[in-house]
Structure formats: structure tokens, C-alpha cells
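One chain is shown next in C-alpha cells, namely the form predicted on its own.
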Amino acid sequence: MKKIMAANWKMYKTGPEAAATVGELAKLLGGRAPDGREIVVFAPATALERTAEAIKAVAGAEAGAENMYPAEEGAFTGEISPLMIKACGARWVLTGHSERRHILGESDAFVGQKTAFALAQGLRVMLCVGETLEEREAGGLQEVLERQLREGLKEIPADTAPENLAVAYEPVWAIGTGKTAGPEDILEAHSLCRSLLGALLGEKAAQTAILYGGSVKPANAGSILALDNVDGVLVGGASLKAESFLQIINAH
């Protein structure tokens, strides 16, 4: 399996700064990803269809949304639909972000039906799952990763393929805080996920790929990727310019 290195650029960037971050992203890399590796950049609706057309010049890579409706058109003011996704010529959207959760108040259910709706619709989703500080410090962990991810993923098309699920996990205490789970801590949620996802999924378990995201840094990329059950890590703040993307992309 390989590694996903996925970065989520939130409400940053203009459609002309996305396509000149991935236009120097490529040249960097030498227009394809390291071997072993999958690069995947989620980009704000209106930056989109730019970043989705500068990224074909990186072979190994693919354009994200943030966000989308569990429908295929309709009266959803500000919205977007997996339609409109596919026509600006993205792959993959994210579902289930603790800014989403938290700020925006989605339910476990309503990111279940998105995530569902989107893979039915053929996007690769990734679907973040992650406690809160309180709920942690309650022993609330299991709990809420088992919560999460069985509303998340209780309608998914029987037929989804592992390559276009993957999982996040985001401890909420640790996104844009500069505060990193350590390795017990990572290595704890990720066998908690990998077997939950044995229980939900079967035999696809051991193929969906698990993420880390929460305050990633080159500093720190290499010895997360390096732990059991890491297939690749969300990166925020970090992937906002090229070299420092980069470095992570590279981190062994």
C-alpha cells in the first residue's frame, strides 16, 4: 500500500495561488511522486478546477474537495455536489473534518450519508475520524472512534474498492495547536481504528489506508510514518508551501 500524503489547505488560497503552489509542488518533485507514495491535495471549491489541472503534471497525484452535499443537485445554497466535483476534474473529497464537526455542527449521520453518497457517486473519500481533548481525557477514545467511524461508514456501497476509502485520524487537540499526539498515543488510535475497521469492513480493513493528521511538520513526518498501522499522514498549515509539502512528501 502506499503512503498518502495528503494536503488540506482549508479556507487558504485564491485559484491563482493553488495553481502556482502546485505549479512549484511539481517542478519540485520532478513532476511525479516518490516512489511508494500518493500525493493528494485538497483545495477550497473556488480553487478547484485549478488545482485540479496544475496537478496533472504530477504523475501520482490527485485534486480534493473540502467538503460536498449528499445530493445530486438541488435548493442547497452554497453547496457543492460530487457532479461538480468530478467536472473541475478532482478525485477525492474529504468527509468528516473536525472543523466540519465542530465549527459547523455536522452530525456523525450526516457525514455518514455524505461519505456513502460520495462513494455511490465515484469520488475516493477520506473520511476523518478523532476525540476531543475532554473526550480523551474522559477514556472516551474507543468510544468515540467506534462512534465515528460506524456511523460513517453504516451506508457505503457494499462494493467499495480499498483504494477509495481511507481513514484520518485527528485528535481535535492537536489541529492547528502546534500540539502533536505522541507515539503512544498515534499508535494507540490507529489499532483501535485498523481493528473497528476489521469489524466494519472485513477483509477490506487491512487494505483501507489509516492516516494521521494534527499539526504535521517535517520535523516530525518521519517518525509518525514510521509507526505501525500510519499509511500516510493529512498535513494543514504545513502544506501550504511547496518546499515545506515537500520535505513531508520525502520524510522517511
The other form holds:
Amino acid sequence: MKKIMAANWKMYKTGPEAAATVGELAKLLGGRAPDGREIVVFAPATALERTAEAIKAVAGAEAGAENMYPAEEGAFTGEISPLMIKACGARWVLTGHSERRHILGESDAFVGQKTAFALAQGLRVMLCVGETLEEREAGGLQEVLERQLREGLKEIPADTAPENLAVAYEPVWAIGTGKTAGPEDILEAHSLCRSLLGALLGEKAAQTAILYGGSVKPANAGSILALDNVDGVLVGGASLKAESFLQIINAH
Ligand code: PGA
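Given the form predicted on its own, corresponding form predicted together with 2-phosphoglycolic acid (PGA):
Once more the chain from above appears, this time first in line as the rest of the complex follows.
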């Protein structure tokens, strides 16, 4: 399985800024993702079309949306649909990012509806899961991952191809805080995710990418990517500059 090197730009970058960063990255990469790696850039909705257009200059890279509403169209003011995402030229969508769960109040069930609908519409989905500090300290890691994965994948189409689904384990306490989970924490959580996916997806679990996210930087990406069951990284802050994201993309 190729490792997935994903950028999450959150609420940063206008369309022209996004296109400029992708253009710079394309030059630095020489027009292609490194062997054995694929690149995804999750961009704000207003920059999605420009990002998707610019990313065509990198073989093995795709653009994604950070959010969507689970309907083709309708009276959902402020939302965007999978059809709109695809029309922008993007292939991916993030679901269940902790900022949407904890700041925007998205429930496990709603995250599950989005995940299922996006897959049914032919998008590739990266479902984010992860525990808060309180949940971790109360010994709730397994229970949280079990619930978020079970609810998140509840209604996905039976014929979902494993390459269209990825899971990102992002401990909430490590996102944007500079605190990276230690190797033991990552190994434990990723192996838990793999076995929980096995129970939910059967043999497809082995081919479903599990990414780590939370304060990934050029200095720690190589050692994180070397851990068992880590099939990529989802990078926020350190993906905003092309040079820094490039170092992570090439990290070993
Ligand atoms: P961070 O964000 O790399 O800035 O911690 C990761 C994420 O939220 O996906």
C-alpha cells in the first residue's frame, strides 16, 4: 500500500494562495509524488477548484474538501455537496475531523452519514478519529476509537474499495499543540484501529490506510512513518508552506 501524505489546510489560504503553494510544491517535487507515496491536499471550499487545478501538475497527487453535507443538493445554507466537490476536480473529502466534532458539534452519527454518502457518490473518504485528553486520562481510548469507527463506518456501501477509504488517527490533545503522541501511543492506537477495522470491514482492513495526525513536523515525520500500521500522515500547520510539506512528503 502506498503511504498517503496529506495536508489539511483548515481555514487558511485563499484560492490564489492555495494555487501558489501547490505550484511551488509541484516545482519542488519535479512534477511527481515520490515512489510509494501519494499526496492529498485538503483545501478550504473557496480554494478547492484552484487547488485541484494546480495539483494536476503533480502525478500521484489529488485535492480534497475538508467537509461536505450528505445530500446531492438542497436547502442547506452554507454547505457543499459531494457533486460540487467532484465538479471542482477534487477526489477526496475529510469526515469527522476533531475540529468539526468538537467546535462545530458534529455527532458520530452525522459523521457516519457523511462518510457513507461521500463513498456512495464516488469520493475517497478520510475518516478522522481520536480521543480527547480527558477521555485518554479516563482510560477511554479503546472505547472512543471503537465507537467512532463503528458509527463512522456504519452505513458505508458494501462494495467500498479499500483504496477509497482511509482512517486518520488524530489524538485531539496533539492537534496544533506541538505535542506529538509518543511512538508507544501511536503503535497502540494504530494497532487498535487495525483490529477494530478488521471486525468492521473484514479482510479489507489490511488494505485500509491508517494515517497519524497531530503536530507532525519535518523533524518527526520519518520516525512516525516507520512505525507499524502507520500508512501515512495528516499534517495541519506544517503543511502550509510548500518547503516544509515537501520535507514531510520525502521523510524516511
Ligand atoms: P496539526 O493539525 O498538524 O497542526 O497538529 C493536524 C490536523 O488537525 O489534521
